[in-house]
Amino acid sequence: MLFFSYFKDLVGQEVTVELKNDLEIRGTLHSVDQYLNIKLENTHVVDQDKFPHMLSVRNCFIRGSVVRYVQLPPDGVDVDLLHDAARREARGG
C-alpha cells in the first residue's frame, strides 16, 4: 500500500509511464487505484516516430501489470516523506 498512498498524492501532476512494450506516455495523473492501475489525461507519446498510431490518444487507462516504470517530476518527490513511509511499512504499521 506504500506506493498506492504515494501515487495518490501525485494526482494532478505530470508523470511519464513506461510500459513493458517500451511505449512511454506522458500525461497528467488523473487517478490511481490499489492495483496501481493508472488513468492519465492530456497524454502524448514520448517517441512519436516509433508509435505513430498513438498520436490521437488524449486520455488513457493503463493496467498496473503492464507498467515498467513511472517517472515522477523532480519537485514532486518528497524524499523524507517517502523514507518515513518505507520505515513504517517495514515495521508493519
Second form
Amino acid sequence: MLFFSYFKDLVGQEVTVELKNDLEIRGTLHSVDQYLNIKLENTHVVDQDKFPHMLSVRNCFIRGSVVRYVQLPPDGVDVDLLHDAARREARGG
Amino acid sequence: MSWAGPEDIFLSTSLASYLDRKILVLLRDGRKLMGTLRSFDQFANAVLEGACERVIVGEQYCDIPLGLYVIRGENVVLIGDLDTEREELPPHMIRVSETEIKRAQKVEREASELMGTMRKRMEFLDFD
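Please show me the structure of the same protein in the form predicted in complex with its partner chain, now that we have looked at it in the form predicted on its own.
Entire complex below, previous chain first.
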C-alpha cells in the first residue's frame, strides 16, 4: 500500500523503468495500480538500436511483476517523508 | 486493476484505453506479438485479434500471421500502443520470408549457445 501511494504522488514525473528482461524505458508516469502495474506516456527506449520493435510505441502498460527498477530524478523524492511513512507502516503493519 | 474511486478516474492503469487499437505485446519468452486488443481482465490476460509475431534478426524481419490469440497475463511483459502515424521499424530493415527468418533465428541461437559454452569453459579454467 505504501509504494502504491508513493507512486501515485509521482504521477507526472519523468521516470526510467528497467525491466527484468533488461529493457529500459523512459517516460512520463501516467498511472499506477495496486499491483504496481505502470502506465507510461511519451515513452522512448533507452537503447533504441537494441530494441527496434519498440520504435513507434509512445504509450505503454507495464505489468508490475516484470519491473526490476524504477529510476527517479533525485529531486523527485522527499526522502524524509518516505522514511516517516515506512516507519509508520512498519509500526502499524 | 484496483477499483477506481472518484479521484482515481483519471489515474486508472486500465487497458481499456487500448481496446480496439493495434498493440504490441512483449512476452516473457522474448516474443513480440502485434494485433488488435479485443478484451482484457485484471490479470492482464488479453485477446488479440489478427495477431502476428514480428521476428527480428539483425537487419531482417518477418511478420508471421497467427490469427485470434488469448494470452495468459502472467506471460505479459509490456503492452504498447502502436502509434500509426510513426514508422514501426527503422527504415533500413529488410522484410524476408518466414523460412528465411527461421533460418536466421537458428543461426543466431547457435552462435549465442557457442558463446555460452566457450565462456563456461573459460570460467572452468579459471583464468585470472
